[in-house]
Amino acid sequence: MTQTNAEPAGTGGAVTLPEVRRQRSLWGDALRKLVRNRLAVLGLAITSVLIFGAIFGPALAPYSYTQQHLLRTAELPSGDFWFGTDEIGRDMFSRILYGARTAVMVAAISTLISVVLGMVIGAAAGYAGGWIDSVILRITDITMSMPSILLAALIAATVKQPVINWAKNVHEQTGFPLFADVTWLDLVIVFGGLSLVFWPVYARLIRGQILSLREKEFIEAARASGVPALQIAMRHLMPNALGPVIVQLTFSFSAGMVLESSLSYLGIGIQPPQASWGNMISSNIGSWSYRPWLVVVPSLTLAIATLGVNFLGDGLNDALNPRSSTK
């Protein structure tokens, strides 16, 4: 006789269909809320390309994005230049690839940063409580109540000099070839001072997690078991709180690229020959009544690219969202 789908056997009927679909994994039912959402689908689609720009853009460009074409300068866009040509000759399209690649690294290195410390940081203020939690707060109070781009500015313009003085006098009394060339140091700083901007965003975001989580019973019963404390932090609260950390990393991965580029324009940032949005902006804004692409190309990739991230970041909140309908 053959056996009904309703009670699988050996089960005596404790298990019905309706039940397994409700065993579905989270990841599973946000992948497909994620799918549902049109602009979350476009902002996928446009933060894949940008990082696919950033990835493999560099080796598909037509030309070097230092390399000059002195007789076609400021050239409008054409076939041979898609993008057109700036003040000494170089190919918009070109420096527009590498400059995907700038700012995606600038962005996604910082973040990591930033989400790794926020997380240590925030993990141990919200398990540990008592007098660490109150110094880390004050902390992030006081970090997070200077506007973002000054704070950002601030460090990169103090830092800068004497780092590259540091890395100079190291070349002339050791000869490290590394520090030949400290053009790769205006990475470093913007990494640094990107990271040391957005730490405590996470840091009070994984605090909150845990607190609403460390006296559920699960919690309890690992304590009671006599498990150390760093274990349940790190293989019980963590996972746990990842859900809106995933979220709010698309927001910062986004906001990099704008500080990325706004340190680049004001001049403490990466400078040229490097290629960013930020600095192709600046070189040419004062030519923008008489040759406007030139700044709109840069602007226009920036502003798609980071609205491309945010909707992105927008539907990964709905998707993981646990107050949002499962239908």
Given for the second form:
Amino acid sequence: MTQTNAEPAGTGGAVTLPEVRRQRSLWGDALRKLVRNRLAVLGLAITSVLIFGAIFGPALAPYSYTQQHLLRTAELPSGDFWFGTDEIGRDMFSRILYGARTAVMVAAISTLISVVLGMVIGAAAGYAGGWIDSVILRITDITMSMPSILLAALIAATVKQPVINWAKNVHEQTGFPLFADVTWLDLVIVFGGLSLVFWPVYARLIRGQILSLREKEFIEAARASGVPALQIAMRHLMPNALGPVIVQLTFSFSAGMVLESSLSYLGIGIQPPQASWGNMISSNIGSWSYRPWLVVVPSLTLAIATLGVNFLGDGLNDALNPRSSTK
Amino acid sequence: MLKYFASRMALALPTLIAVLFITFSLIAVSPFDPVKMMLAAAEMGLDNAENVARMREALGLDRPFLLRFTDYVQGLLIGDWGTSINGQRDVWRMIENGFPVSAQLGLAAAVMTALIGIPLGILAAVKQNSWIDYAIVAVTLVLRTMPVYVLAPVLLIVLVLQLKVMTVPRGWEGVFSSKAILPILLLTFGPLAVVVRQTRQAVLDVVSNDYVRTARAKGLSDYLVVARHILRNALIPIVTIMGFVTEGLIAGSIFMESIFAIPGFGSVSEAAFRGFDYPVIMGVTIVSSVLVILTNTIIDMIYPVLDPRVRLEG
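Next up, the form predicted in complex with the partner chain. The previous block was the form predicted alone.
In what comes next, the whole complex appears, and the chain from above leads the way.
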């Protein structure tokens, strides 16, 4: 996300030029702190590789994710098959790349949906106050009181079949080409389930930010000096509320990848033959003792990917939190 | 104080009913039809439309949604949780059999989390910004990030195949048997990072307080300062995280128990989700949510006891 800006600003921060007066903005400061944090840079690198793999993976993959090499099943990693082949002869490396696309797509879209939902609902609660606020708070309480994996799994397990039936009906009656192939609906249902799990966090975050910022002196000063409400919201409220949201974004991105894998592991997320790290682990876990690499490869990929995003999130948290500026 | 407790309980009840309602509505839209299922199971060609309609009426399934919901809740209260699709077993029985096993594992893991996490958190705080601090924080974070179904096979591969220090632990022989060690450790790894981080932060926050400086100035040993002044104040965040621990244990056991063939609540949940066994899915969701709501309510009640400064909003 910030990857493109990171390099020039990073080198600019390291080489100190006394004759240039350095203008220190909030974001410039944050970027400098982020670049100085080694774990965060590692996280940024891993995240970049992950996103690169997700976008260009299918173009880079040496084989298709469904192509079976029936004479070379369950092979150890080799020159032909970098991560080996699975029990029905599919190339693990290609499947990992396609799995990256699944993971990133699910994580990105469900995070996006939940952040938009959460921002709208949270802002409504924060501005409106009164009974609207308390109703919204209760709803977030209720959603958060169900263990997130169970809520997501419950939604995926119950809603999927009706939605697929509905899509098939629509296709039969109207011939609408979009619904001819319903495999992509798996993804939509996972998006929906995860978004419903994540939005309360954002709603509360935004509501809390608005409530606390609204009373701050600098907002009051802006209001007193006649700055229009919209300008206050855009120039003062948003930049200040954005930090925690960005940090939360990275955390729900990694949580989204893990939850997608978990659902697919349980067999209610992405269905085979679609590639997901979760269903790759699940379908190979039975043979861990005699074909360990088939379990290790998707497991470590998932672990490294989530760790990388989390490191980045921790780094951003330190960088964007003004209270940690002394460090 | 009493008024506060009463209001907390009064908040928990509607939350619980809402959770029941959401679960019930979701199951109601699922393709699960108990009548068709029962008739199909009888295998006598009985599942024609007429029979289905008659049976529906007899069972009261043709009645409005809300009436069916209240019926279901009444059933829950008298222990009638329905029958599973796969195997026609009583859902309450399945949960009743599995739950004690998971509860023992969960309690053992919670104790382990506290026993390992608190000392590590204090150590990290005392050695702040040294390599010990970084190592503790990083390793626990790594362990937390990995889902159980990633850690379990990787640990098995390392311990059983590479190091050959153990055989594959399978089955359940009580919480004190050696087979339970790995499952308990796996359940500990999830919440461990949170405990360590919170303890570390709490200690760091407290250390900068005046009374700790006074204690130091009086010449108290580091050990006494930590034990008497710091630890006590660090208890509050530790209570907070017990909520995370409960949720982590519920979620963790879903993935852990089937890997180790432990006949607990998690195995029941996993089998239910894998087999789209809706009555069981409903049962496990309700039990888990009740657990989380109860834990949160209890935590909220402990707060004012631990810290008189916490304002009671009645």
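Positions refer to the first chain, counted from 1. Just so it is clear, the structure is predicted and the values come from calculations on it, not from any experiment. In this text, rigid core is short for the largest set of C-alphas that superpose within 1.5 Å between two forms.
Comparing the forms between these two forms on their rigid core, the Cα displacement of A221 reaches 2 Å or more.
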